[in-house]
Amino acid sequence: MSEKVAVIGGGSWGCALAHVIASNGYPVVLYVRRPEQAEEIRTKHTNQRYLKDYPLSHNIHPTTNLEDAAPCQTIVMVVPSKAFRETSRKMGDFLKPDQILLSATKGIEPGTHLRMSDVIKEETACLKVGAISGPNLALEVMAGHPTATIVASRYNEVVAAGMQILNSTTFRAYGSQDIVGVELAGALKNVMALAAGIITGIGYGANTRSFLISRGLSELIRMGNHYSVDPMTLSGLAGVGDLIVTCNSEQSRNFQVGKRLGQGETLSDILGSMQQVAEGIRTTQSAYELAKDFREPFPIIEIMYKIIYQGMNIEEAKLHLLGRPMHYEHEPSRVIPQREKKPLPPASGQ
């Protein structure tokens, strides 16, 4: 195959995707920011800072010049959400409307509440936009563990192009036209992963984590209803699939941050020690803003916002969540009155 594909972003997920695509026979132009990282990938075919000793395909050609990616017909954006707009704006100077841009970044921009594909459309001339999302841990992809993902777009041409460059015997790509649902689920599950990490750090087990994941999915569904998301999207790889892996794996950066919070570390110390971005921190702010706009209770999102941005301690957060009024599982408005608990009479003989 001679058709080049560009991947923008040299973190763990960007390099893993570049490796998958390159292993399928496509020459990959991989944009990274640091010259020393480009040199390592070029000469040693590794990215030890993010992917340990896993070897990268020799079909990957690193560059520190964004313009080198411009001639590629298909481009995959894998930069942190906080840098996504700026990088898209810079890319926009070189791109044409008929090129295909796929976002593999999971986030919602604070303030604007835009998904990453929306940012692409604002900052570039590209019309053929899509998203890649699913239960995809980079190290397991590099290890060759069977993995599946979703390529979503309103355009069949974009879905087909994404599936063709990604699909292999160990990496299965499925298509979807519900790009809103796929991106929304991919972003919001990181908030739930922070919460799952916290309850694990406290010392709670599988019962509590299952409780959290189930109620977290309920919040994803309610948020999705405001965007007319297809419920099947949230029950599939981009929703339940990604939620399960991110809320259970030590490889999940968001889970790790939450776990360390639950063990008593401060957020500033945790973030200062990390080499990669935990997208759930930024997304928590966006999700909270959306929850306020919709004027509907999203208890986990609200509590996570208070923990991260308002300094609520973990014990107070736990009491707040478990002390909420009793109600029907899928009908929060159907509240059951709490019966007044009278003190027990003294035991006989006392």
The other form holds:
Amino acid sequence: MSEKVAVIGGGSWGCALAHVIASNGYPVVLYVRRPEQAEEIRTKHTNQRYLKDYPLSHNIHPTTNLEDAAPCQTIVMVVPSKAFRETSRKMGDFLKPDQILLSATKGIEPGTHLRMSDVIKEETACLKVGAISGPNLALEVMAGHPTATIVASRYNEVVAAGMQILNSTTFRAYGSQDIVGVELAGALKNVMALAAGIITGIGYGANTRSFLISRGLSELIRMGNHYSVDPMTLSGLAGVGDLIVTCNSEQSRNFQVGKRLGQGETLSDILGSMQQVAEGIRTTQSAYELAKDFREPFPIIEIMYKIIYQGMNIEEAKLHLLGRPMHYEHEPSRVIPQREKKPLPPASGQ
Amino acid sequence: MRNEDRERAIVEITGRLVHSKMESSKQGGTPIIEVINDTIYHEQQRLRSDRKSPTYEEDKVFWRQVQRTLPRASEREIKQLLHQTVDHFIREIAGNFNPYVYQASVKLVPVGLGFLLNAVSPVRLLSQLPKLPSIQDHVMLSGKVEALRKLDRKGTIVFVPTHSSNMDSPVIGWSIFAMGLPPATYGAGLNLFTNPLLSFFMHNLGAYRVDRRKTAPLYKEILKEYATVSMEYGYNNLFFPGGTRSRSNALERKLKKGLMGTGLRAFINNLRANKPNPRIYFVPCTINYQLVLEAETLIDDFLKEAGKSRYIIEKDESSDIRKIYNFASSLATMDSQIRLVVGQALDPFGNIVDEDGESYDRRGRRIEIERYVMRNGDPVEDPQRDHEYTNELSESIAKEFIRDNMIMVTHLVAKAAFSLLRQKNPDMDLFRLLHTGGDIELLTQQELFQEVETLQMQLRDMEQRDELKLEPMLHEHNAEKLVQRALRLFKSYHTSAALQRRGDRYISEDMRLLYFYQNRLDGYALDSSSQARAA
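Same protein, different form: I have the form predicted alone, so give me the form predicted in complex with the partner chain.
To see the whole picture, the full complex is given below, headed by that same chain.
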């Protein structure tokens, strides 16, 4: 029998990951918070609330007790970024330094600007940490549509362990050493997804969305430079790959939030009506703090911050973004001065 | 190393290296013959430019001999040659040993600054420097001294200090003695061994020879193995993780991982051998000077290479007897101080260690660190994993340096003056400012005092938050006194003053020096008074 793997978090992605791993023959201990949910998974092998009728592997063993999950050699953390530190700290009471921890949560902690794998290192004795990220919409993964993901860690051992449990014919796992790039891209793309949603909500088409994705990517790259991120990471699955899916799919929660904003709903109404967390909201704050520190232009991140946290209206935001000075594509400091536009001469009456 | 250990170590190290090279060659790694050829190549390259080396003739003959034998050598003879090659290096590194000298020299350590200065300058002897101040009066120890003493009984200590001057080794050597700890093994540059008297002491205070001109990878591996084995034998070690003196005087951020990784290897080897006290403790220390002996040469080198260190400085203030004399008298007359702070001990994975030698995570939970290196119940080496563990350690050490950096009056006043000058010359890039001194080069008394005071307040707050340390003077005096004090120090030793008074204004005679001293505060988030006002 293969060794057990723990998955911490019973949201849509947590359950889907548990299902992928369990289907590969690894018994999964799945930690969920609500007893009813554990019961549903145990008896009906479904998770109606997040994954509709998709049947979950019988190899998944739900628990509501963190301690049950702790003895597994490999542990995958999939809790919302807001609860990530606290959950890690609780886990830390049971963990031993030889265990492998993988984070599938996408976010950057506001204030500390730590990536999730760094939070694990702060809250536990574990150093062998990694991250999982890629174009992975939970429902499509459950439907068995082929896709791929990245397992990133500075420790080869962690990359190998992660790839081992995840890889299958419908879910291909690739390895990477650039954990900083993978986690940064995974977090920041959610901000871009909000923006892409807004554009769609307004009613703009594919041109505009593509314009936003490309300029969003250039902000990712600019941010990545400050962390010596390999640009190849950002052009790969965890970067462009994830950006494209999350900025295009109605299934993306962040995209949904953005879209409703674009259609004129208020943020509090939208968030109030949602069952799941849109990570982009929180990440927008962290990204904005970082952008301020780096003293470089991050127009999309800045405008998203103003929309979400300062109540800027969409019309105003549009003017701000599109009215910025002209500059070279990859050199924002190379600005071309705008000429005064002369009013057209009155049409000569002939 | 003690005599009996030294011979044992030589055999052990040679055995290990030959074994690992043979194994790696068998598994498709570099063939032995290439390892030897590569070493010959590096050595002959070195000999071409290193004719002054005391072992020049001997080395030439040795390498010629190896080169001649190699092409016709059988499998067994090749192994033999590898053995000889390793032995050739290791004997030089380990040096000769006389147990009587060891006894005598340990007693001689605290002779004072005279010895210390002799240690930095192999040129002259003690007697020629009159009126030397005593080292006890100038080196101030603080930090976790008690914890260190206790820890010394629990396992093997590796001291990892900041490095800004050739005086660091004697300063820390003396401090280790003063704390009642056994001498630490450390690799000292070959230049410190050229003086027969000094060499005599160096060897017997636990130093082994490091010839920085020897670039062969095999040689570097042997050095690391020497450090590893000495730790396994329970000898405390000392190395400067910055690798070389900080040219800019800024704290070391990027640390050399090669030597640092030896602690983890020794720990794993100890576990495998079931040693009773297998743990290795890294103790970061910071050493700060009000005035740095070689400041002028170091900052010059920094600016010339724009950050790329040349690694070997042939001649600097520490080989100039007049400079040393001036430095010593400045120490004496100015009552100038050297501060060594013993920092928080760390394990080879970068976790903090308490005085009982136990490791804790950041939430204060005890860690069974043995498990970091276990696989299926056995301690194993894994070079990639271990390299990353050592990265964690080096990040932790760099953080401790920042916290334990003791800011001196010269750093503060230099920082104040320098940031004012930068503000007054906003269009000038750094290098031009350093070169020309700026279009506006005078500072008024009022603005300087105010800037010093603003910084002083922030620094005090930062010390409260345990973000750095301040020499007591920065608590006791006001801005005016501090400026006076710094100015007197600057004037007392360097050829030109980093900052001095001209009429009722202040001016820098040597911008590079001003920059050098302020760099110690590099990387801390400090606002200048104009910013503080704006905020």
